[in-house]
Each structure stands twice: as structure tokens, then as C-alpha cells.
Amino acid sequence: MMPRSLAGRVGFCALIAVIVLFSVFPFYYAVVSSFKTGSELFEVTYWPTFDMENYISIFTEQPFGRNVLNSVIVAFSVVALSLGLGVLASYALARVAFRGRGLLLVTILAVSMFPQVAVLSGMFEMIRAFGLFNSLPGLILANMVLTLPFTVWVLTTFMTELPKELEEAAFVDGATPLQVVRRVFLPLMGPALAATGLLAFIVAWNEFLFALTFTLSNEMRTVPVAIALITGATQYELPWGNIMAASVIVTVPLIVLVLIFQRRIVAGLTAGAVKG
């Protein structure tokens, strides 16, 4: 009879396995399909044939390329502009001790829970007001609205639990609450900064309803925006080898990061969890 802890590993693994197969096999088929022309996109195969032909076409069908970079552009600007705010602000609500303060980090919290249909007229006029429309700025400032809330709140988790000591000390000495912030409370805050980033790249390479209501041309589109406006030769045509192309393109650069930065997202997301 086997014993019962050989067999608590053994249905565990199996569990695991389960669990590995189900959230890799769509995009592993989504890949095999990438590489499948005409009538084979019909047939079901589990081994990719690499034929290049989905991906040569999709970037001289369209300007596919520079969507990729637009997408590049919008996702890096806003991780930048929501850490950089977003430590600022971590500092004032975590460290400086005026009247409100709870009342607004619930408030910040809020506004993270809203969605975006929620805000899109507004955040349609205000665009339109600034002269941003059809502009890779004004995705980023509608992006900003998506991430900096959280960026703000989780920071501010993270920060309230460093050691008061650390500050007092470099006070002694002379800093400047600038200088504290970027020279004792940046270094500690690596895998916090790691997570958040994270997050908010993911949200603004995904974003699709911004991008979608705030540009007009092919040239100023992100990718999520020109992956669902792939279309065939006619109207009852549907590309899906385009589609599967295009969708694996837009996917390895978040596995590429996921992967650079693995260790820093799992401690960030620990202490959070642990801190919060």
C-alpha cells in the first residue's frame, strides 16, 4: 500500500501538472497556430511547422511595427511617470502627518476600483481640451489615470514600514527629504518598485479602451487596438493566423520581463502582502 505521504506528493504533482497544462496550453497552441496557413489553421496539430509566413505579413499588411513601438513608448512612459510620482507621493502620505490623510489613501484607493467606462467621457473631453487626441501623449495620460492610483497606495504600504531611524539619521546629517527619498528609500524599496511596475506595464501594454476611443489612425494605434482591427481580404474572412501571429508578438515581451525581474516581483509582492 502506498504510503499516504508518497501519496499526498504524488496527487500534489499531479495537481501541479493539472494546473501548468492548463494555463500554458492556450498560448502554447496559440503559438503553433501562428504558423499555420489556409486550410491547417482547420486541422488540430500539437507541433508548430515554423512557417514564417503570418509574421512577415502582418508587418507589411499594416504598420504593425510601429504599433509595437507606440505600444513601447506609451508602457515605458507610464511606468516611469507612475513610479516617479508615485514615490513622491508615497513619502508625503507615509511619513508626513497632515489632517485627511486616511480619507485620501481610501479615496486613492477608490478610484483604482473604478472602471473605465467610468471615466472615459470625461477623460475624453479633458484629452480634447489639451489638444492631446490621436496622440501617443494623450494615451499616456489616460493611462496615468489606470496606474498611478495603485502605484500610490502600494508604494505607501511598502514605505510606512521602513524604519523611521534610517530618516531621523539622515536628517542628523544634513538631507533634504529629496535627497532622503532617493538616496536611503529607493535602494530599499528595489523589489516593491519591481512588482509595481510591473503591474503597471501590464496594464498599459494591455489597454484597449483608451486606445481605442483616443486615436484615429493606424499610425498612432497601440497593439491590442490593431490586433482586434486585423481583417481579411473580405468581409467573411477572419486572419486568425495573423491574429495568433501578431497576439505572440505582443506576448514575449511580458514573459521576457516576468522572467528578468521574477525574484524582485516575489519578494515585492510578499512584503506587501506580509507589510499590508
The other form holds:
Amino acid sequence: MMPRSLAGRVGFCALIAVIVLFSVFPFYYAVVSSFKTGSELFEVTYWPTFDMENYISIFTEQPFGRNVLNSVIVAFSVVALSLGLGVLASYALARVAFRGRGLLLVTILAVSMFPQVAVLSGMFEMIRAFGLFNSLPGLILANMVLTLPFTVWVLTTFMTELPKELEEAAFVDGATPLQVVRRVFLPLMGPALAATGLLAFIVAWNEFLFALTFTLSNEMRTVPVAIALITGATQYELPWGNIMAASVIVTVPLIVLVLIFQRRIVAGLTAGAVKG
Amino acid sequence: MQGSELTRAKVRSALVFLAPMLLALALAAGWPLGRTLWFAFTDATLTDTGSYAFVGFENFWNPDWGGLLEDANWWTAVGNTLYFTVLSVTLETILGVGIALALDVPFRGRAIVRAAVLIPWAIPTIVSAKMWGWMLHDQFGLINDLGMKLGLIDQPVAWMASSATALTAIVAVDVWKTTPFMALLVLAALQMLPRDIYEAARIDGIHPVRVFFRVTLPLIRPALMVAVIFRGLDALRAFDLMYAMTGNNESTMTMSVFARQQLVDFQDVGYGSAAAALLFVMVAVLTAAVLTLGRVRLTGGVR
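Having looked at the form predicted alone, could you now put up the form predicted in complex with its partner chain?
What follows is the whole complex; the chain from before opens it.
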């Protein structure tokens, strides 16, 4: 209901403006700060200057390029594994009636809710036993606990809603279940795969606790950990310019992806969170 | 019969399709969780997880040094976690519903506004923590500058230094970051409501506030409850924000931060696992309650 009176309309516009300002301003201020160097950083100003010094120094003074590469490798591997395992499992969970299916679904859902710290010591031991400490495969394995349950859940929800006739026709033609998944369902799952894949990507890209605990050297860190641990050249230097530049670099790709896939993300979030 | 032959073939392949996912889940979740729960009853240390002794409940309650149940720091962490969870989820829910109601109104540029609202949610927690850490900086921070210009405060406040303001500041950051999530979920629920009810209410001249409490809220209540519960479970395990903003500081430490500190910084795997296990049990009980209450809804949709 759009307010009718002029005062109501002005009030409504002001409300929307406040909502937008509240959402966007902190990131805008981070961008402004990321261009400031030296003493400028210690004066509060609201308009940007353009000095790339911080952006250059994070790549030259820290192994930040390597950190970005680590995050890219970990996030893409986690997404690929979660989607691959998730598509197969979701067919079984959504389209085949077998005993214990309900219990299995609830268990998978429960896993997505348990606290990360609860697997920390067991995971630490396992990663060390496999010789994966301070390595990317170790992080990929650990991140699966965060992405796999909700990937399976969302894909199952999606696959449940596809019409039965599609599958039946293929079976009549003599297709095997694997062929049905590949030829019939997979082509229809583009939107669901994009939404869940993107959500899994965001989770893996942002993951902090495992990456902090299971890596040791600067070179093996992912970007969130690298940002959290950026220090100045001396203990008296406040590297806020560098931290903000690194933050902007990490966040801009995510914001672009989220804005492009906005609708699908909303659909994925509601399927994953409201229903599960 | 051909039908049951097909059913059997489908069930067989279902099990084959499930196996890799179950194996991955067992490896990434089941086994580590089991080990953590086991370590909670041992005196294992990080330097040598290979040799340890079973100590029963001594990590939880111990006549010599008290154990977890007599650890003041642990109880502070429990208190902080509960304070954080209750306050942030309450504020997010109120703000989220408000924003969702505003975005439910058709107006020009609504798509852009909705996209803008998603931005805080897309920003990594660590980045949010650092951005706000900078804005809340005691000497050079924007918040102090704005507060002084607007006459809200007389002198710069060291937000993160005092335990009274640090946790509240952390709640504010979390509210900023996760309100969009709540708003979107509520908006999705609002958009599924039948429009004619509102038309009828408008024609009858019922005040919008009354319509909200009598019509809208009861209708979106199930979706809202699910969102609140899931956000609550999420807040109980919070780690990143506190760790990035105040490190292992006791005054803002949550249960997850406490457990990790014992485990990694103090190398005490047994004690840290005991803390993690207690948090797990808390979340598990709540999750079980949620799943039981929501069972019809959760599995009813699966064909």
C-alpha cells in the first residue's frame, strides 16, 4: 500500500533512502578508505581520492596474490565437489522411495546446523593424520561439512518439484538411472545449480575458522585469514589502508555475482532456509 | 512385474548415488564430530594427539581445579553468546520485517533497492568486522566523528576497548550484516500472501497497523518462526565476528571462541573439545526441537 498523501510519500522515500544508506554506506566508506594513504587516512572524509598505493602494496608487501589464488582454488573445488555429489544424492533422495529416506534427510539437515567448532579437534587430528595440515586439500575437505548438507538439501527440494512424466518417459525408453540424471534432470537444473553453487561459493570463499586453524604459513592462507592477520611493517603502523584495499578486492567479485544472480539467490535462500 | 523391477533398479542405483555423498559427509562431519566428542573425555593435547588418557567427566567437573562447569571464563562466554544471540536476532527480526514491508510496496526502483539491501549479506564476515572495526576506531573512526558532529557524544568513545560497548558494537555489526537475510525471507513470505485480503481491509477502512498485527503477522508467522530459529542457531555458533574484532578478549568471547582458544592457543584438546561438545549438545537439542516441531513441513514436501 503506497501512502496516498504527499507527506506519506516523502516519508516513504526517506525511509527507503535510509534503508539504502544503511546497507551501502559502510562498504562505500571502506572503498573511500582504501584509496587513502599516509596521514589522509586519519582524517574522516566522505569523498574518494584515487591513490592506488594500498592496492599495490598488499600485493608487493604480502603474498596477497597467492592468498587470492588459494581462495579461488578452495572455493571452486568445494563448489564442484558439493554440486557433483549433491546432484547424484538429490536424485536418490527426491525421486526414489527407499526406507530411511526421511531420517537421512533430517540427518543431513541437522549436520548443516551443528557448530563448526564441534568438528574442529577431530578434523585437526584427521587432517594431520592424512598429512594435509597447512595445505589446500585439507581446507577443501573441511569446507565440505559446511556446503554439502545444504547443497544436497536445496537440490533435493528442487528436484522434488520436477514433473514425474519426464523421468518415466526416459525409463520407458530403456534409460538407466544415471542416464536419467545426466540427460533428463541435469539440463533442467541450471537455475538450481547456479543458485546453490553460488551460495556454496560464498560460504567457501568466506570461511574463516577452518582456514585460520588448519593453515600455518602466510602462503597457504585464504583471503579472509590474510585480511584478519594483516599487520603493519612496524607495530606502531596502523595498516588500515591495506586492510581496506584487501577487503574491497575480496568483496567486489562477490557483490557483482550477488547482484547478477540476485533473483536466483533469493530463490535458493528461501528454498534452503525457509524449507530447510 | 516390470514396474517393481524398475523400482528395485531405482532403489539400487539410489544407494549407489548416495554412497559418495555419504562417504564425504562421514569423512568431513561424522568422524571428526565423533572424535571431538571422544576427546572431550580425555586429556589429549595438541602437541601429541596420539597419547592421551581417558579421564571421564573431569574436563566438565573436576574436584581439583573445577573443570568447565566452574570455569568463570566459560560462563562469561556462555553469557556473551546468549546475549549476542537474543539481542541480535530480536533486532534483526524487527528491522527485517520493517524492511520487508517497505520493499513489499511497489515503487519505482524497487529492484535496485532490493539489490542494495543484499550487499551487506554478500560481504564476508571478516571484511564486515574489519570495516566496522575501522569505522569504530577510537581516534580516527567515522562513528566518533559523526557522533561528535551531530552532538550525540562529547568526546571520542573507545568502543572496542570497553567490555560494556564492545559486545553491543559487535551485535550492531551482526545486525547490519544479517538483517538483509531476514528481510529477504520475510519478503518472500509476504509476496506469497493473497492480495485481495488487503484490498478488502482497505475498503473496510481498517488501519494499516491493525491489518499488520491481525492479518499479515499471523500469516507470515510460520515462515518468520523458521527464519528466527535458524538465525538463532546460527548466532549460537558465532565465531568470525568476535575473533576478528576483539580476538580472544574475554569480554566478547563466545563459546566457539572459547573452545578454539583452549584447543589451539592453549593446546588443550581435551578441555577445548569438552567446551565444543557442550556447545554441540546445546545446538543439537535445539535443532532436534526445531526438527520435531517442523517435521511435517520438512519432509512432507518430498515425494
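For the two forms, the rigid core is made up of the largest set of C-alpha atoms that agree within 1.5 Å on superposition. Bear in mind the structure is a predicted one, so any value in this text is a computation, not a measurement. Positions refer to the first chain, counted from 1.
- With the core held fixed, the Cα of residue 12 is displaced between the two forms by 2 Å or more.
- Taking 2 Å as the criterion, residue 24 does not count as shifted between the two forms: its C-alpha moves by less than this amount when the rigid core is aligned.
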